[in-house]
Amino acid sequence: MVITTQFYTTRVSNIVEQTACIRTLFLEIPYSYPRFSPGQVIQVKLAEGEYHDLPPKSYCICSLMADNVIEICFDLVNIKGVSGALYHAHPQQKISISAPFDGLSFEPPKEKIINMVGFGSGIGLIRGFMREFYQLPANWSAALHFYAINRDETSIPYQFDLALAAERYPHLEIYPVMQTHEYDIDDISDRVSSHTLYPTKSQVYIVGPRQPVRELRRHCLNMSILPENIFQVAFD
């Protein structure tokens, strides 16, 4: 049996340079495109130009359906690959995307404390989960701690948006963390632990490159945070 993936042609509506190596791409929602939510995965490939023969690459959606755009945030991983082509994309350029599938969805909080940790471009998806949390009924009063961590000494992705969110949303604390070279998981774990007084009543979302995500998950388990309360998205 051959499984085929339907692709939709869309266009780039906007591009935001978050840091020297991280971009946010906003895509028009194609006609008859299925509903989606932050954390779902789409395959992306170029619909035209010299890179259109490259195999598709998977990215997580960072936007809400109500935004009327499909937002992806990504690192420049390979200048000759899909990320390099998207990095140099221009407004109105045609892009092919698959229907959304699988991925990680935001779970309405069962507990009183939520820690969200985004590494690098993973901050984009964590921001999407944060915004989805604030779409819940007003009677949800869980404390929300958002750690935005980047290895770039110059900036944090979405820094301006996060500053506005910290002023706008109740129960939200945002902690920008600048690190260099390698992620210091011990330091991050200590920060999370400081807001995890009751580990069995805490939920943790972790998004970012595979190695720091795995290491932080291990630290969270050592804090006695329940495995079913740890949600993660790891990428290469």
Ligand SMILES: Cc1cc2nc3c(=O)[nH]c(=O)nc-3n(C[C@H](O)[C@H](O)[C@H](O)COP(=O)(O)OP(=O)(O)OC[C@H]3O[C@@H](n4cnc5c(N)ncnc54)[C@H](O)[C@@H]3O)c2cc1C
Contents of the next structure:
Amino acid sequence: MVITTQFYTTRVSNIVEQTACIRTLFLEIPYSYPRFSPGQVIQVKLAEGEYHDLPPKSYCICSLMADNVIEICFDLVNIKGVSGALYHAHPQQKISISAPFDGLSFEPPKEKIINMVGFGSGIGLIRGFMREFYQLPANWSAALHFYAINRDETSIPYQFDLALAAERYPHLEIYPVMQTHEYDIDDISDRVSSHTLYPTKSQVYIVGPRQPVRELRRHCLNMSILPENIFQVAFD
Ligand SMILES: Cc1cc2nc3c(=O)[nH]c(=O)nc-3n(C[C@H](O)[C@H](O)[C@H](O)COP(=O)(O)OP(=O)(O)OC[C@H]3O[C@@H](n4cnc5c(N)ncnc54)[C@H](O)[C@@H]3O)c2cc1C
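Can you swap the form predicted alone for the form predicted together with the named molecule?
Next comes the full complex, and the chain you just saw is listed first.
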């Protein structure tokens, strides 16, 4: 049996250059598109142009349904791949997307300390989770530590939005971290650990490329954070 994915055609409504290699695309919600939430995954391919026959790739939805737009944040990984084609996309360009599926969804927190760690373009989804967290007024008493980590570049994605969020939400702590070359997971782990007084009472969300996500998860387990309190999305 062949399972075919239904694709919807949409258009790029806006593009934000977050850093030299990381961009956010805002896509119009196609007619009769299902409801979605941050962390769900969509398959994306080009609907026209020289890259239209590349096989689709997965991207995480970063926006909330209420935003009335589908936001994806991506790294330029391969100039000849889908990320390269998206990098060169222009406003109004046609893009094909699948319905949203699976992925990681934000759970109303059980614990009082929440650590959210985004590596590179993973900061886009982590910010989506943070926005969902602050839609739950009862949870404002929990402390949210937000680590926005980028490497090899001169800026942090979403820096301006994060600074605004830090002013707006009294319990939100934002830590922009610039690293060079490889991600230094020992350093990130030390930072998370310093805000994790009671590891068994902490939750961690980690999003980004596979290698730093897996390594940080291992460090979190070594810090005695419970496996059921570690949530991750690794871009493979
Ligand atoms: C569930 C899921 C969710 C994903 N969500 C996102 C997302 O929100 N944003 C995003 O940028 N990517 C995401 N990806 C990765 C994305 O699907 C593509 O693999 C990526 O854009 C590269 O595709 P490409 O065709 O340009 O290059 P390819 O030639 O297919 O990729 C080249 C290599 O880059 C590796 N790679 C993929 N993503 C990264 C990355 N971010 N950093 C470093 N190496 C990488 C791949 O493992 C592959 O070996 C996700 C992947 C999965 C499985």
